[in-house]
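Below sits a lone chain in structure tokens, taken as the form predicted alone.
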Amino acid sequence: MSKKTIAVFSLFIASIFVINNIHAQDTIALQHGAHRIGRREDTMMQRWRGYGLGQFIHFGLYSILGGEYNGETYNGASEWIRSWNKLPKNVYDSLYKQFNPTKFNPDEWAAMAKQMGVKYVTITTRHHDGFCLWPSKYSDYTIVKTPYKKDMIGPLVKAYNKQGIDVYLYYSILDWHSKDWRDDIKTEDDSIAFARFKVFVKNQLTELLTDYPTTKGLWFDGTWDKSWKKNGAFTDSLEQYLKQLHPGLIIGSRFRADDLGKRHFDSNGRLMGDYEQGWERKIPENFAATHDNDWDCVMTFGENGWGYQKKWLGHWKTTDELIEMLTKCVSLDGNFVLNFGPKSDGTFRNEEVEAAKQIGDWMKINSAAIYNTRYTGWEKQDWGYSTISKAGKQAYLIIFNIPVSGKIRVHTKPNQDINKASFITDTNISLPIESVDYGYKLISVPQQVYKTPFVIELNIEQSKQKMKGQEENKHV
């Protein structure tokens, strides 16, 4: 046997070695969990990766309540007071009757979201409530009925694309609307009413993807009940059916169940969808949290605020918090998506609109280190998070808690140096760096008063010099 044979069948061996250990960790047989182990490395799923800060909308028939009603304060989610006791649902049912946003401008809405640094939008089609924001012609319950008359999505998506942000349309499955509707399948008329219900599912999806061909995603919501659950088969087919109508189509871990009825993670525990989506109003601790899947952050200003709200409920976050929240999600490898919940009339309310331009100011100077930068891998230290970018070669440490000594400490890989490091207002200054035992770098600033979280730029350069006592330390 030549060496050439002897390498090819050592490779072959080899090759059903690894296949053999990644079925044998799928301990029950699927037809509908997983279809892919691994991250999804297109370039539509690249581009999503670079994002780094997005924008959510909730804005709908909730919006004209502003979570009270005949005086009370439902104390939850505004977008959820249809299903409060104390609101009768003929009286939600009619609100589409008062619908009038008469200062809805798409163009002012983008352009906030530009300023701010945003690099894409979800913004919701249909809620809960089952009401249209487009004029959908499988519905009679959508914008075009009441006074405002006109479709909402199709001037959001233009705005939105002149400024450069890509669309994602947030589709709820749940429908308090629909007749077909159920929340778990008992009966042969429940079956028969459900087949009825993801027929129009699929329509209007199939609707939204046609007449608005520049989206690039879909965010699903209300697929939590049984009735969708049982339902895995069915899921696993529109997903597919989908993507082969909208080629590079992104839909995350919410979307369907697998032959179980298991969601985000099938019954083996690998994860179903392009990202990750279990992270509502919640942010990983560490990286060994995401499974070194995509995923992001949905995030809002209170507490529980999605849609418009009269009373905030809870704390409402500060602009500094927000931004420490965006870059811990970078730094994790995530995306950092800020809910904004407009009022009825299209406006937004005072205080998002300040925190949109004190976060777009912030991000002006520092988005080098949001866009497009990951997971740098290093000793994880308190004065606040690090980014590296695609290439390697730029690293920058987000600064929110500066040491008494000035002195910040860095830890790098072994194979990592860092040659410069400045200011990122100020590139042509450079930081003094001093190396020390272990391997770790401190990086002297300045000792003076700083009034918002700023950016060290590092230069790296590949190095296969250890540190001294670098190699000591594994023992200690």
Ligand code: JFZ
Second form
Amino acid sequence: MSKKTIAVFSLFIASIFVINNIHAQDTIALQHGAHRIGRREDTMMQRWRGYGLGQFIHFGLYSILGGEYNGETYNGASEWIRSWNKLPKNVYDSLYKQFNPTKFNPDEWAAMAKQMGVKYVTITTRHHDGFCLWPSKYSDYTIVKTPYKKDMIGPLVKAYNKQGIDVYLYYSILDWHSKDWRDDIKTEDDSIAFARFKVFVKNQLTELLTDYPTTKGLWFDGTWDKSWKKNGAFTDSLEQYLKQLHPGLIIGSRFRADDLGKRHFDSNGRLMGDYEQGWERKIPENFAATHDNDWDCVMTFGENGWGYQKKWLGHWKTTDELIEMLTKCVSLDGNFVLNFGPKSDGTFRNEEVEAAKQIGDWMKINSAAIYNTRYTGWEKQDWGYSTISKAGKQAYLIIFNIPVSGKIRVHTKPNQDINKASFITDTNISLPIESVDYGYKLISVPQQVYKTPFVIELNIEQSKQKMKGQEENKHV
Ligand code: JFZ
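Could you output the structure for the form predicted in complex with the named molecule, given that the previous block was the form predicted alone?
Now the full complex is given, and it begins with the chain already shown.
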């Protein structure tokens, strides 16, 4: 070998050493960490990404109490009332004898969701109390034992699917009813019991996916206890089993833990699951906070609780507030999922019906700004939130704040020109556009009082040339 060859060869070996070393320093060897880096790009996940708006439904035995017992109001979340020391456990555990949602009309539920503009629904098939809304053959604590007797999940799936709405099944791992469930595994007996519990969970999940084959995904909850976190290998194999059983199945990051018990993000900081499932009653402040992952935000109308609550405690969000949350989520590449807690007779409270109607009325006009749109890559601007169509030709300004001047100052990316601006309600009429220094555009709207958030549609042209002064603009 010539000296030169030896030198090049040594350099090559050295560089491999350096690369491996960096790699070894940065990553912890995991068998049950994330199995994918970056987003899932198959058709089902693209469909999920385009939903924009979803509905969550919490329905179960807790709906009977509505957060109250003996004339007193429980201060916690109404679906957690069983853990309230003022409510005897046997009272809660006998509630199934009264469960009878005779007015449950799946077609009405689905029609309400359709009118609201919902593209997917997640329903609690089984919350922490362990009570099943479907006739599971693996449990003695199901809807068939109640005066209602019939399955609710099957008819619900059918009705929603008929309206073109995808169904996801919420399933709690935490189970107050099962004798085999543990919050930790400390003894041999615990592991024997929990081993039985794991078989039970696998059986029930298999049953759900088999009995309701159009299910698009599973929404797991109650996975935070040590018992589950110590079972990284099992949960990993269970997830792979479920995905094989049901191709395309979507499971968020709240399902499993890695080898070291880390949840959502593994010990190397990589997302475990098809989307980030941790945005609960909160929304990321900016795009950086989403780490470029798929995500959705689940939100309640009120401040505490997901199940039906007789007395509303705290602030009830207005439709405009909810629309603002929806558009903020979509503008940051997430979906917004609004929770409903029906009453025990199977009907929705009036406030929820009314809000669903108002959101639907807004969506009817403005949904082009919501469905199948994505993050514009623009910074947050004073007037509100922006989204852009998949092909990047239409951008949408969802306006919440109007300057008294009536001139909306828009800052696009340097290579984007605005050809035309118009209200989404009338794209035949163009709104005046002026270019100003540093690449801003001023779009003029009539100076009047606007009572609801509205959308301006922009035709975007990708240009190669930067506008004068734009490259100097480093901040807004
Ligand atoms: C869980 C449940 O305990 C609750 O009853 C409801 O079903 C909700 C949707 O999910 O509650 C949580 C779970 C996670 C967080 C907060 C509440 N979290 O990560 O902030």
